[in-house]
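Shown next as structure tokens: one chain only, the form predicted on its own.
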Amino acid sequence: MQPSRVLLSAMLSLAFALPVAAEEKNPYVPETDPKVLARLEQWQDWKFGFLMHWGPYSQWGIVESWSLCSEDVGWCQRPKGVAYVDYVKQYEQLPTTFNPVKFDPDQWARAAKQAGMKYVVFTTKHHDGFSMFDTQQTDYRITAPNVPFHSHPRANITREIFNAFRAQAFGVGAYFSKPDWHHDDYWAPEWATPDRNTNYDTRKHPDRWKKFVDFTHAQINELTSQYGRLDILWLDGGWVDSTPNPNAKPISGEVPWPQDIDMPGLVKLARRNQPGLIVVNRAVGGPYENYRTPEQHIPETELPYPWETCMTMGDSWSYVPNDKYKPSRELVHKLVDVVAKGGNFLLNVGPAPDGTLPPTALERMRDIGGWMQVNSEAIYASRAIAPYRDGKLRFTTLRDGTTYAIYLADEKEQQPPAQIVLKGLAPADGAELRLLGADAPLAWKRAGAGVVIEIPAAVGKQVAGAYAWAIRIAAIRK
């Protein structure tokens, strides 16, 4: 029941246009809470994070949750010949066979640390409503008696992941879906479910909607009070919002009634439990979207607010057998490009149904980690500096003025070129330039507004085969 590669590509390209459009029409509202601002500054220093979409759906190797949605779009398709109602019943039985006995969060955390990642965001609940934590609000959870894994010592998967990553000094984030398609007060069983939204008018049934809001707040209270330090609350499902669309068309993914989850109350609750918590109310805008999350793409230029590109390592967010993973070189280049424009890079891997990370994903993480061991000083705690990029070059800078020019190598380029020209960016007089991973200073000379940097062949050999080469510049001439 694996979607075709074409279907996956269509799903990715169309679904990701939604948050981008929302970002453009909903203005960013800067945070004012000093504790949140301090946490945001720390988060911007981390630069590189690890996202995981995982749940019982991994057993079928399908797109997470979306096959439950009956919208007529590529990423919601189900197998031909299976009636929608029958499919939903089969999907909702997946937890009864979910038994990831090879789950080892310590191994996951070590692999992410080796890759150079600094924070983790885990899907505590996706749109299908299955909770990967020991919630007391529903039996549709990983620790329910009908789930084989419930008796495992590490059955409370979210707690185990958070603890394992904290032990490796990671920042910790909880992905949480605001919509819940399993909950009877979101998709009410009395009516059909034409699209991703509530299947009833919340204005006609306010008491019913209030029960769902209370349920959501109770789950957020559990996650923010019972699972240790939390740095990020990453809320997905931007259509669950207080602003209705009066021009909504049937089965369009929009509705003319509000789905007001009471964000002020939710955030107050969460920050009472976790002072300084970063809240990411994705694709909604307003005061509770502390940073923006362009999905599956990197902006062309720097952005005037904190942001993070979230991207899949393969084609799918969730586990798909024989997924097509991006080459290690491409992933390093994307990381550098994101950071040079002032963003963070949140890279997603879907764990397999047995609880392991796919071997190819682990290989990519080791490759990235090898590059980061040499060049991480050009990434961590850096900020954007004009001109941000020039051809194959990307630029970053640290708080002390140390600046880096990072050359993105083509696959055929095994060593840095003999000369690298920096345009519009020049070191201060007497500045020392060094190639990270090599042990000799580089000669350079001024050329107009920029400089020409000489890289001897002997120096280039010391860093041969890298995906990119970073040159440290002690100070930039103003």
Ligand code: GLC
Given for the second form:
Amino acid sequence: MQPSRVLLSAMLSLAFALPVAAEEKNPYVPETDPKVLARLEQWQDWKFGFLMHWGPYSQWGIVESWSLCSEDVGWCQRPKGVAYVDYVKQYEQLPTTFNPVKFDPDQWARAAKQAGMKYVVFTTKHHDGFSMFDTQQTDYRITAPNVPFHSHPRANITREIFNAFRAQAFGVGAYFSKPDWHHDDYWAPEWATPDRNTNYDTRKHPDRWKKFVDFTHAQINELTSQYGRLDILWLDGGWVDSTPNPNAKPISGEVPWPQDIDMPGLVKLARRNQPGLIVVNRAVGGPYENYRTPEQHIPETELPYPWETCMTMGDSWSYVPNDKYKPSRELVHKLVDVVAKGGNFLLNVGPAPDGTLPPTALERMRDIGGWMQVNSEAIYASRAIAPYRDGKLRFTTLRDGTTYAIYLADEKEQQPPAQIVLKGLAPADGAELRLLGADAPLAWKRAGAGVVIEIPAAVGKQVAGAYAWAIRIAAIRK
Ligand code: GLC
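Got the form predicted on its own; any chance of the form predicted in complex with alpha-D-glucopyranose (GLC) too?
To see the whole picture, the full complex is given below, headed by that same chain.
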């Protein structure tokens, strides 16, 4: 049942292309609602978030939802020799065995907090349509009587997660898939389902599509009115609501008909319940994509709008036994690199089917947390500052002008080098420089076009072994 590495890398490279293409077709449209702007500003201070893909599919350790999709591409694969219709039947039985009795969202929230994360985004519903919340719009949900977990006191998983993370002062985001492959008015049962889109022409069957739009709005109404304060509505499935391609070929993943989910109406409803809600209509562009979400990649340089890289800690979004997790050093470097370019980093872990976070993921989170304990002042509430990066250095700056140069250390570098040369920005005359985690100010001098910072071995020793070293520059030259 496991997707191969080849399949996964194919998945990653496709995903990579989407936001870039979206930017060319549909440029970023700045928000005008002052409440949303204020929330976006606050969200940009958080910098580091936790994304989780979790659902009955986690039991099979496969790619979330996509094996239901009949497109002939790597990440939609099913086991050989199994007929598609039989596969779908089995997949749709997955909820009847989903019983994550070790589910402990308080522990998840503590682990994420300790890692230095400030907000959470959870898959309330993925493309397969299974609602991980107590929706009244469908029986395909975690609290349905045929799901063993329904009788558990914490069965309304989304609510439990949101409450647990809010208790740790986290911002809260709902991942929600606009496409719903379980809904009869999205994939109508009387027709075959050739690809990710509606399996009927919405222009020929407007009533049917209208029913789907109403259903979606009703679910969004539930999520935004019954689950406490929500900061972000993270809408996935960019093909719903995107401009149809009149020349779309069959089974290409594109269709010539619109899938207009009435975003103006949907957002109005959501913000009536949640004033100031950040809406992320991913990869669609237009007024309801308050920030952009490069997927599995970090842009080369800073971007002229709010953005967030979402990335898997392992190779997959959802739980895969023995997933290969990125080393802690790499994760810290990615966080720093993203932040230096003005972005947020949304790091994904797939919880196991029993309700636990994989031990290796927890270990990575502890490592990142250890680094953050010393260095987070260079991260939170910072903004990008030119030249953003120079070799192994990354730069961040705070509202009060305090600026940081963060040196990304190789595995072989136990201690900071004796000298660090700064180019592109320089301390103000007499400014104090300090290495975070060490107790002495650093000597520095101007030299040619740059600045040379001295790090005595005894000072460097105090921060030995860290993944990155941050130098606080009290003020920079304007
Ligand atoms: C990719 C995956 C999708 C996942 C998303 C998260 O688009 O195909 O399943 O939810 O990434 O960003």
